[in-house]
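We begin with a single chain expressed as structure tokens, specifically the form predicted alone.
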Amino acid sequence: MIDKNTASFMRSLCMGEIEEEVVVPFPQLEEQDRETLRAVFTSLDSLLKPRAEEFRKWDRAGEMPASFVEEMKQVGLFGFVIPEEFGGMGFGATAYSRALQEIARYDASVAVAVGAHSSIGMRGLLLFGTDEQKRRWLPKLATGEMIAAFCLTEPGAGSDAASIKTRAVRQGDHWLLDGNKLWITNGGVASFFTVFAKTGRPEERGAMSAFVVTRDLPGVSVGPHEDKMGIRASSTTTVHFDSVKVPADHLLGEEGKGFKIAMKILNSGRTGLGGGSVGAMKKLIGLSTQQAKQRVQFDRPIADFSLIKQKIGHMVVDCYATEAVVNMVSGLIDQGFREYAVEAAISKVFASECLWRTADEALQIAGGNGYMCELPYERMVRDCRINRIFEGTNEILRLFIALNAMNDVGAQLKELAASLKGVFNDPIKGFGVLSEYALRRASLAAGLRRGKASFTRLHPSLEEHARIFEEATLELALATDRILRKFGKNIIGQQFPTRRLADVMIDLFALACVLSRVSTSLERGGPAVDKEVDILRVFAGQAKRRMQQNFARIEENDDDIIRSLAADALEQERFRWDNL
């Protein structure tokens, strides 16, 4: 029986164990949620479909009209995840992700405005707020009377969140808050800010706390709208706190636990970004297929050419796999699993990179037309580029993924226990705060047991593809063990092998999600299930080739040469070879 408080599919995988009960069968939306979503989609269609030309103009102007924000409020776009008792729709993670997917089909700036509010802006209140705090603010957040923003990033603190300078000092019945926050989505329209500030000694890293800060408090101000590459119509500003007296009852969660709160918020809200990515990919596939059929070259529609079909086929595979990953993570959350940080981080990396490839290929299929501003391709390319940066850069998240998983394995290797103790508490300059996890009893040193590295619940016809997963799982466990034995406490500085391990884990989780989704489709039947099997066949082959390459390059690689070339370029501050 799986313990939902401690089970983590990916953490177990690094020790050679496939906890298939976590991912099989594939999670499904409840019928009640489906009915509610159908009603929501009707409202979204009425609000957003007629505005294609307006979205283009707002992008060029870099501003979303206040009148449209009011319409968003009236339709209820800010109440998706807020419980019904407080006036919201009470969506779980899967229904919320699906709603964001639908919004993203129309416009990324609108999706980001809604996501910044629900995914992270007021998520801390949902997760850590007291009953009194929820009664005070959630009704206003549900109607959009208050729009929320998440204030963590600072001019000198991005991925290294523990180095923030904003401080809050307790003075009797209030906290005195001073500092500046940078690149705050919804900053210009928000009146509810989840703010993170240092509450320990000035010289301490970490020791931060979370606060609810409302815009009406004296000393709160925002800067001008930022001129961005993409999602230009969404509001992004600086937010300043100048000796703001924050009432003591605005403290969110426990004092000094702000770092864990921030990470929990980001992990919990990642299905919104994933859902938005899926929606944009589906939109791009629709545009590309129509374009390919309509555009004629050499007296034939370009859809007849194999290289165009290759692009569209890979876009379909990426979209299917991304939707499987995003829905799996949201399903884990809805089912009550507590340890999904690694899986959530994987979903963010995978979704953002699949969307980027899809947007690039869609523009390529459109050719010169795709480069012109009259059509949506170039805007969608600009809009989706931010996804690989915000809510944790993909580089940082890759290190987070691998180091979290290696934590358990390191604890199993007794000869390394002393040297590894404490290393994983601050894996990437404090970006990730690792919780205590129940230690698995299996020991890599004693050898892997194939019985724990096998799927037994998948449809029998998928045995060949399941074997690819099982063999890679064993290789992953051995590679993790080998890396830890080689580097010991110095693993934090070994980013190349760590990244390769993370890439294997990303492929494995995506493959597990696709296997589960296709297996469930085969069990239930349905339209075009044979095409789903074809998608699995392609994706499994792609993942296998990538994983084999990553495993091979963990020890035999050109890493030292690459580092040397980079060091030379950094010293020269230029490209050295100029033929003139």
Ligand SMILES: Cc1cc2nc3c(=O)[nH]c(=O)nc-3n(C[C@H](O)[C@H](O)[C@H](O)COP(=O)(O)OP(=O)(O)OC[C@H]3O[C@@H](n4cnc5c(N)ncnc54)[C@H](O)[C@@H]3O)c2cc1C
Contents of the next structure:
Amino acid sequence: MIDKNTASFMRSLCMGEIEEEVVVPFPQLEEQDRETLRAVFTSLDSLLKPRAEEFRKWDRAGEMPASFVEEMKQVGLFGFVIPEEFGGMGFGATAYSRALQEIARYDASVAVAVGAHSSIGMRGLLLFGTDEQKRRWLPKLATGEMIAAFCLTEPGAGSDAASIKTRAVRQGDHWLLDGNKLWITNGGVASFFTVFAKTGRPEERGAMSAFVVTRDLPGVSVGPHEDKMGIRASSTTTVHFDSVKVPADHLLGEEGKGFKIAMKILNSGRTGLGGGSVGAMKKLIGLSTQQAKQRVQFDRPIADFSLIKQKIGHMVVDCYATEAVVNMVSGLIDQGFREYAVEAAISKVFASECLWRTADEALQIAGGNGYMCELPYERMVRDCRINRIFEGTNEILRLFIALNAMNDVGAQLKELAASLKGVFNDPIKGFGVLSEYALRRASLAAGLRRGKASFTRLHPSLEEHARIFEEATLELALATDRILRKFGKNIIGQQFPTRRLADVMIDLFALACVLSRVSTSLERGGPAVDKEVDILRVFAGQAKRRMQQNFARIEENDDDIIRSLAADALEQERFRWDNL
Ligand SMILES: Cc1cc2nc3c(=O)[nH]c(=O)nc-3n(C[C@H](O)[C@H](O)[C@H](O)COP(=O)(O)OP(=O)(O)OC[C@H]3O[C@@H](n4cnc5c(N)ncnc54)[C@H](O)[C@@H]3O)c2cc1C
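Given the form predicted alone, state the structure of the form predicted in complex with this ligand.
Complete assembly follows, chain above in first position.
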């Protein structure tokens, strides 16, 4: 029986164990959620469908009109994840992600405004708020009377969020808050801010707390809308706190736990960004297929050419895999699994990169038309670029994925090292741990696929593809073991091998999700299941090639040369060679 409090698919995978009960069968939406979603889609259609031209104008203007934000409130777009008892729709992660998917088919700025409110802006209140705090604010957040924003980033603190300078000092019944936040989505329209501020000693890294700060408190101000590359109609501003007296009962969660709270909020909200990415990919596939059939060159629609078909085929594979990954993560959350941070981070990296590829190829299929502002391609390319940067850059998330997934292997090695030290004091215990560990390694090395190192619940026709997964799992377990033995704690500074392991993990999780999705479709039947099997064939082949390359390059690579070329360029601050 799987323990939902501790089970972690990716951490077990690094130990060579496939916890298939976590990922098979593929999670499905509850019928009740389906019904609510259908109603939501109808409202979204009538709000967003007639507005294609306005979205284009608002992008150029860099702002959406206040009257449209009012309409968003009327339709209930700000109440998706708020429990029904507080006036919201009570969506779980899957239904929420599906709703954002639908919005993103129309416009990324609208999706980001809704996402910043629900995924991160008010999520701290949902996850950590007291009953009294929830009663006070959730009803207003559900109607959109209050729009929420998440205030972590500062001019000097981006990826290194622990280095924030905003401070809150306790003074009797309130906290005195001072500091400046940067690039805050919804800044210009929000009246509910989840703010992170240092509350420990100034020299203590990361000792911060989370607060609810409302716009009406004296000393809160926001800067002008930033002029951005994409999602231009969404509001992004600075937010300033100048000696703001924040009542003591606005503290969110425990004092001093702000960093953990920020990370939990980001993890929990990731399926919003994933859902949005899937929506944009589906829209792009629709646009590209129509474009390819309409555009005639060399007396034929360009859709006839294999190089165009190749792009469209890959878009379909990427979209299917992304949807599988995003739905799997939201399914894990809805089923009550608590250790999904690595899988959620994978879904963010995978979704944002698949969407980027899809948008780029869609623009290429449209050719020169794709480059023109009249058509939506260039805007979609600009809009989706942010997904690789915000809510944790993909570089930082890759490090997070690999280092966290390897946690258990590290712990076991530490235990082994400690026991080896004690072999002479307590030979029986020492030998026990050693032999158990040696056995595990031996069985991994021999590639024995038995027990927990294999899938047993997948549809039998998928054996060949499951084997790709199982073999790579064994290799991953051996590679993490090897790398952790080699670098120990210093693995933190080894970004090249860490990145390769992260890429393997991303491929493996995506493959597990696609396997599970296809297997469940085969069991249940449905339209075009044979095509789903084809998608699996292509994805498994691609993933296998990428993983083999990553494994091979852990030991044999050009890393030192690349590092020295970069060091040279950094020293020169220019490209060295000018051929004149
Ligand atoms: C449009 C927009 C909306 C945003 N909305 C919000 C919001 O609502 N709330 C909020 O709090 N923030 C928001 N942000 C901020 C966003 O989360 C940050 O931009 C992001 O966390 C990255 O920080 P940075 O931009 O300072 O980049 P930096 O941290 O300066 O990173 C620059 C580059 O260095 C890389 N890098 C940094 N450290 C390492 C490392 N240790 N190893 C390897 N590579 C590294 C990064 O991956 C990146 O490629 C928003 C940003 C934008 C652009």
